[in-house]
Amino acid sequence: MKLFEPLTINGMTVRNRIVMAPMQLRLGLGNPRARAFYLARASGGAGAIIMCGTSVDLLMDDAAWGRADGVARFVENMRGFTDEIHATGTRIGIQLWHGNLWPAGNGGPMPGAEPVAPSATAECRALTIAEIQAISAKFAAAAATAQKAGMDFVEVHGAHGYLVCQFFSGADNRRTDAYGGDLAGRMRFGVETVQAMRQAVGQDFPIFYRLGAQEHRPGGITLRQSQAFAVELQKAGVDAFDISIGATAGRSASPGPRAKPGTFVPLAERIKAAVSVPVMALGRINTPELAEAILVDGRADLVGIGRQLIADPFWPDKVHAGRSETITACLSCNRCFQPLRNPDWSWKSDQPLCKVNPKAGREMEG
């Protein structure tokens, strides 16, 4: 099967085309619960894992940890974890994220932090040019920290209507300076951020980019714009693209049970036509037949599988061994995002993360 052919991305060889897509489940990063969760998916045969979207401040600013040695402790702790993942044959990366706060902190409320955006809104003030450039520098410093921590690659979260995506979207970016206006101006922040990251990590460390390729709203991102952006991002140093949507107005980044399998594959196919680096497709890719067809038909080079690997961490090994009938199928019910959506949700409760896999997120409990 093409699904199990290796792929090399800027010197990093991934053993198969299956990538665990990044999902924010409030697991944390290097604690025992998170380590057990990700290690189970690596042991189950995924070619690569992208850890959850993580505030860039956490990887470059001790203040975000509330302690003087926060970043150094993160690096030390994660070195042991990444070594465990590598022992399974899986590659591990982390998604770098910036929300609409200055400073971003740990991704949650920060005393004194201001809501910010590319352009002023009722809730947010517009970022200054100096602040924009400082955010690019934060991505670069965070990427360098991830590299020191033993990560094999990093990914920029440039989708789902978060800050990086907003700079590219004409619906959010109404600036008239060098970081707005025409398409070239709206691309500038993303391009400069990748350039800064490339300088920080060197030429041989893979950089992925999750691109919000389309929006269904007035002035929003179009596929033609995204194709042009992808070309410029590749020139800046992006080694692989992870294709999703921009702002989620009118649709979900995690398609429900009524959504078409392979929901966002057409977007990936269009971006793949514009670039020469690998492209990953997403969106309810739950069955081996669909995953294989996407690759064989040349619509993408990798398949991002998220919720299905929550439901069954051994999906890759079962497919490889010809035991697809034993797979526990994901229901696309999105219960797994309750920890993110419900601030009262707690791992200390007996609430299951997944309807079909009660052990999900509780692997450390035996």
Ligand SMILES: Cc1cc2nc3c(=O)[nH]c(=O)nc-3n(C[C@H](O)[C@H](O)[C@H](O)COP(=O)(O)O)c2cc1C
Given for the second form:
Amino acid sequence: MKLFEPLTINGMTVRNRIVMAPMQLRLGLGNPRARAFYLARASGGAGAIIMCGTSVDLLMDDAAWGRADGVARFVENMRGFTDEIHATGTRIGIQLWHGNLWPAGNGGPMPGAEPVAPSATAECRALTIAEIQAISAKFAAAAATAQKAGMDFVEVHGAHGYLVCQFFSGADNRRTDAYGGDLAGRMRFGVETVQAMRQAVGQDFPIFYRLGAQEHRPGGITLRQSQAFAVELQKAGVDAFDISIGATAGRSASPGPRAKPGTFVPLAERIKAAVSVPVMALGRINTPELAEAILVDGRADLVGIGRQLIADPFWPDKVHAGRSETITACLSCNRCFQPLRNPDWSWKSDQPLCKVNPKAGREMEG
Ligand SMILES: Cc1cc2nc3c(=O)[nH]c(=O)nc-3n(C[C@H](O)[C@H](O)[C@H](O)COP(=O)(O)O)c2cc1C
Ligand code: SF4
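After the form predicted alone, can we look at the form predicted together with the ligand?
Once more the chain from above appears, this time first in line as the rest of the complex follows.
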């Protein structure tokens, strides 16, 4: 199957085309629960894992950890973890995120942090040019930390209406300076951020970019704009694209049971037509038949699988071994958003994360 053909991305060979999509489950990063969760997906045969959207502050600012050696400890702790993942043959990267309202993203805002956006909103104040450039520098420093921690690659979270995505969206970016206005202005922050990251990590370290390629709202991102943006991002140093949607108002980035399987594949296909680096497609790619068809038909080079790997970490190995009938199917019910949406959620309670896999997030419990 094409699904099990290796692919090399800027010198990094991934053993197959299956990439675990980033999912923030409030597991933490290097603790035993998180390690066991990711290790199960690596042992289950995923080619690469993208760790959850993680605030850039956590990877470059000790204050985000509330201790003087926070980042150094992160590096030390993650080194052992990335070694364990590598021993399974899986590649591991981390998604770098700036979430406007929750700048630290580690369960709450950094002390004294203010919600910010490209243009002022009811909740956020507009960033100054110096602050915008400082955020690009944070992404660069965070990428360098991930590299030191033994990660194989990093991904920029440029989707789902968070800060990076907002700069590109005409619906959110109403600036009239160099970081707004026309398409070139709205692309500037993303492009400069990738350039800064490339400089920080050197030429040979893969940078993925999750691009929110379309929005359905007045003035929002169009596919044609995203094609132009992807071309500029590739020139700036992006080695692979992961294609999702922009602002999620009215359209979930994690489509429900009635959504078409392969929901965002048509967006990936259009970006693939514009760039010459690998492109990953997403959205309810839950069956091997669909995953294989996407690759064979040349619609994408990689398949991103999120919730199906919560439901069954061994999906890749089962498919490879011809045991697809033993797969525990994901219901697309989105119960796994509980840790993010339910303020009373706690891993210490016995509430299951997943409707079909009671062990998800509890792999360390044996
Ligand atoms: C609980 C949960 C948390 C998520 N967290 C992130 C995240 O941190 N960053 C991100 O870009 N997407 C996030 N996503 C979206 C997934 O990466 C993926 O794009 C989406 O679920 C569609 O893929 P799937 O149908 O295979 O799950 C999350 C999805 C879920 C279900
Ligand atoms: S909780 Fe529902 S959507 Fe989430 S992984 Fe489990 S079955 Fe899939």
